[in-house]
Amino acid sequence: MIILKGVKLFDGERLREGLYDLLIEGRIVKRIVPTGNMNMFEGAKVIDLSGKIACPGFIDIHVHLREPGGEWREEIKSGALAGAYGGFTTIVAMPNTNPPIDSPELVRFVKLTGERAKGAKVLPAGSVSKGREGKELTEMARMVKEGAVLFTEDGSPTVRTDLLRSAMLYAKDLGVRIMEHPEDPYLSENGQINEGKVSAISGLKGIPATSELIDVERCIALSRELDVPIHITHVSTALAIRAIRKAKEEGVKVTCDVTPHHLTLDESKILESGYDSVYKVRPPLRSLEDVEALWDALRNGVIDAIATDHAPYHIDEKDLPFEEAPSGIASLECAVAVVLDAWEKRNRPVSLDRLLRLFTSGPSRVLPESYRSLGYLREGGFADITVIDLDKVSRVDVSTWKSKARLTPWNGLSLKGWPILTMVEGEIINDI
């Protein structure tokens, strides 16, 4: 048994008044009481935390581990232990690996090595087409009965619309979503960089913020026509963010993510490094503007979820001219801290109870329903827990990251407010 003492209490949906005693048995939440009215059992361990805020461990529906096929840069097992230590207790598995995961076999085999790797959940999301070559829809049913709880083409966008219709119709009788990357692949053919003043001025090939809408209105459509839920992952303009608003508001089932990265980073940053690859990334960095709508949009409800789009890359990849190098950012161990630090920065215009929904209770909800307990803690669900010290200030070190990624634009910063214990199933993965 473990007695989590004194903690404020995030519950998935509020921070509840007061401070609270937590036991844990076995994998399970067995008791919740305010502070001071536990029994104290023999041979418990007791954590005392006062003050620290337990919440429902935090959900990543957007994590490239890269196994099968490039496990020089991720296997299974680091991202899994680097999920854990960044705060995460489930993550979902990207499927663009190679070979792609487009079968029930492959489907299985992520589940099962996830489930070895003694850290965060891993579930798999599924290719939408075989291979992911945008021709033939994957055994979408026998995937999701093998563990698949999502399926996209992410990395690139379901180029055929008629294809992507037909997932989205399979994908609402098998009780899972379809998450789509939003972009036109011709408007965005060869671009580098946001279209806009650094495109212009570093004369590399920019990507406008239409290519990112056309996609959004795309998916838009077919859900309204459908009637069937959608999620848009990793929205970075304010075009994308107006268009989904407006959906939402008139009852359309869309939801969104977006990253650590598109919240704190924008398209200067790549002129102030001298064009380091660090800073590449897909979408790309957009403009102030866009950084701006993005917290509009975590402040009034319309961004469900921050997933973090980690993206590891051995460092010997990135290391090549901007326009030779590929996209990614590796973030999965500082992207809490990143978030929690820039929210502090900003004097904290969002509230907390909202900023925590969307590590928890958001993301849950665009996962299949028997998922959905993940994002709340209460008695008698899974001791899936995190911890957090909005106050502790710790420096980005990546030489002593899990994950075998070593690029990140965060590396050497001092941040404020970081996960300080993640608990899974009851046990503890990383107590700092």
Second form
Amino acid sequence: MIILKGVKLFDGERLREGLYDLLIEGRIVKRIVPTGNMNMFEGAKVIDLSGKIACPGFIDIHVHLREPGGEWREEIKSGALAGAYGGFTTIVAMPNTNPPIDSPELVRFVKLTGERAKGAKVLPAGSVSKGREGKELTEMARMVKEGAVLFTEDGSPTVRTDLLRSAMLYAKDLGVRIMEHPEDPYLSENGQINEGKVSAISGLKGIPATSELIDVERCIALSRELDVPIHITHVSTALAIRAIRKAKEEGVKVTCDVTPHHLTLDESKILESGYDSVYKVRPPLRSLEDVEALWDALRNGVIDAIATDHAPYHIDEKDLPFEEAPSGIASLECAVAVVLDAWEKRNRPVSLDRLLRLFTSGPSRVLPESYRSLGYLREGGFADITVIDLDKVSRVDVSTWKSKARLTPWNGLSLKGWPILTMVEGEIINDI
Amino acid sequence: MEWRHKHLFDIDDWSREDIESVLNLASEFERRLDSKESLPSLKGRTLVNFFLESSTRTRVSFEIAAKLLGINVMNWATASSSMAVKGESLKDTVWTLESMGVDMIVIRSSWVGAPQYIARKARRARVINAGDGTHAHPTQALLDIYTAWKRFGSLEGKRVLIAGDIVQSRVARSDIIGFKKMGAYVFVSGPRNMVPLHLDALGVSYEPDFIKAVKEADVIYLLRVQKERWKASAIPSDYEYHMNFGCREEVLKEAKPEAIVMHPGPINRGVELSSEVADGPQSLILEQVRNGVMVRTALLYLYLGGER
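Starting from the form predicted alone above, please write out the structure of the form predicted in complex with its partner chain.
Below, the chain from earlier opens the complete complex, with every other chain and molecule after it.
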């Protein structure tokens, strides 16, 4: 038995008044009572967390674990541990591996390997098409039975609209949704950065904001027509936010997430850094106006989740001239701190309730119905808990990371606001 | 004089005085060579022309410039290098070159930011950008400025037209910065799909009417249409481009009589300019090539810390 003593409690929807003690028995949250009212059980481990915030375990619905086929970059085990050390109790593994996760057997492989990792829970996402070739649908029903929670071609868009439409309809009755990487492949072909001032100055091929918007509008049109939900991942532009906001107001079942890097970095970093590849990401870092639009969207509820798009690469692959380097930022272990620090520096423009929902009940609603409880902290529920300390200041140090990735824009930076304890089904993984 | 810059990535962080130092030194070196006086010596220094993208004129220009100063020159091209054949990383190649005692790396690459990357990896050697992708070509800009400066004496208030494939042009980007720093007014023309959308970031205006632009210009700078960089074809045909944005004899007749025609080369006759214009009296294209050697000699001298 474990007792988390004197915590503030965020239950998945709101921060409750007062302080609480939580009794964890086995894998379950047995009791939640106002602090001081808990009988002290003999042998219980008491962890005094006075004033820290206990939340439902954070959920990251967009993580690249690279296994199978890219184990030198990351493995399911290293990624699951990195997730837990970063404050996440559940992570969704993207299917753009080699081979891609396009069969029930591979879904099972990811699921079982994740279970053995003893880190964050690893939920597999399956690819929409066999071989990610964009032609034939995968065996979604069988894959769902093995544990697939989302279907996506992520890494690239679902190019054929007929396939996307068909997948959305097929997935509806399976209780899973399609997650789209929004991009028009022709508009963004060979693109390196955002099309804007920095592309004009640098000559680097720009990816216009319309590349994202066109696909977002396509998803909205299909969702509206079919009355089927769709999730749009790593939204990065004001244009796309505006379209999603309007669609939501009309009742279209569209959800979306944003990444910590698009919330905190803009295209000017590319020039300032002398074209350091650590700032190369897809979708690209956008303009300051886009960053502001994303914060506005956090504030007004257009965004449903914050997801890292953790994209680990080996240092030899990423430590190259900008144009040669692959796109992607590794961030699982500092993402929560990156967001909390930016939130603090911006004078808390979003209520804490809303911000914490984006890591908990928000992403859980993108998952199938049977996973919804993951986003809530309740008596009787699984003891997946993330405790955060908004006042903790610590430096990002990649040398201590569980992730195999070593290149991140925040390395060496001091950030305020960190997860200090991660518990997955009653097991403390990260207790700092 | 002490030169305050360690590497040359572009001239955006240069002052007008920096540019004038290079122009004056190039001019002095040119006078000495013309009067058969010897140039100062940087004997014992080693330069590598590290060309990851093929280029003959720029490489040879640097080679001649280095030899004028007595600098040892090595040419390191990708096709047969360990990078291409054995898969050696760029970082390891840079360290290898440095270990061999190279003092200066002149880098040409199709990758934007490659010079900055190499400078970050280099422990001692200085780096000069001889063209990085579609980003910058500072030595070309300096030789262009030198050519126009020699002709006009001062560039203050001169109107510089840069025409053609602006969006793909590293020459245009560096020239815009440099000519503006020298007090010139720079404007661009060309098909609208070859001009960056966010042109305001470059601080120049756009004139879609090429003939109107030519009429106003003191410098008519033509760029090569870089067809190899366009995924979807940007112009319907060479002929259509030539008729609308090519500098033809009939067009040049509209220009000021003292206007000069420049081009970074290699030229496409019958596309961005006609042979009559390329070989005509207003063309300074061959002079640009000669001036390139002078400017690069001055740059090597400054960057390798020569005493005057």
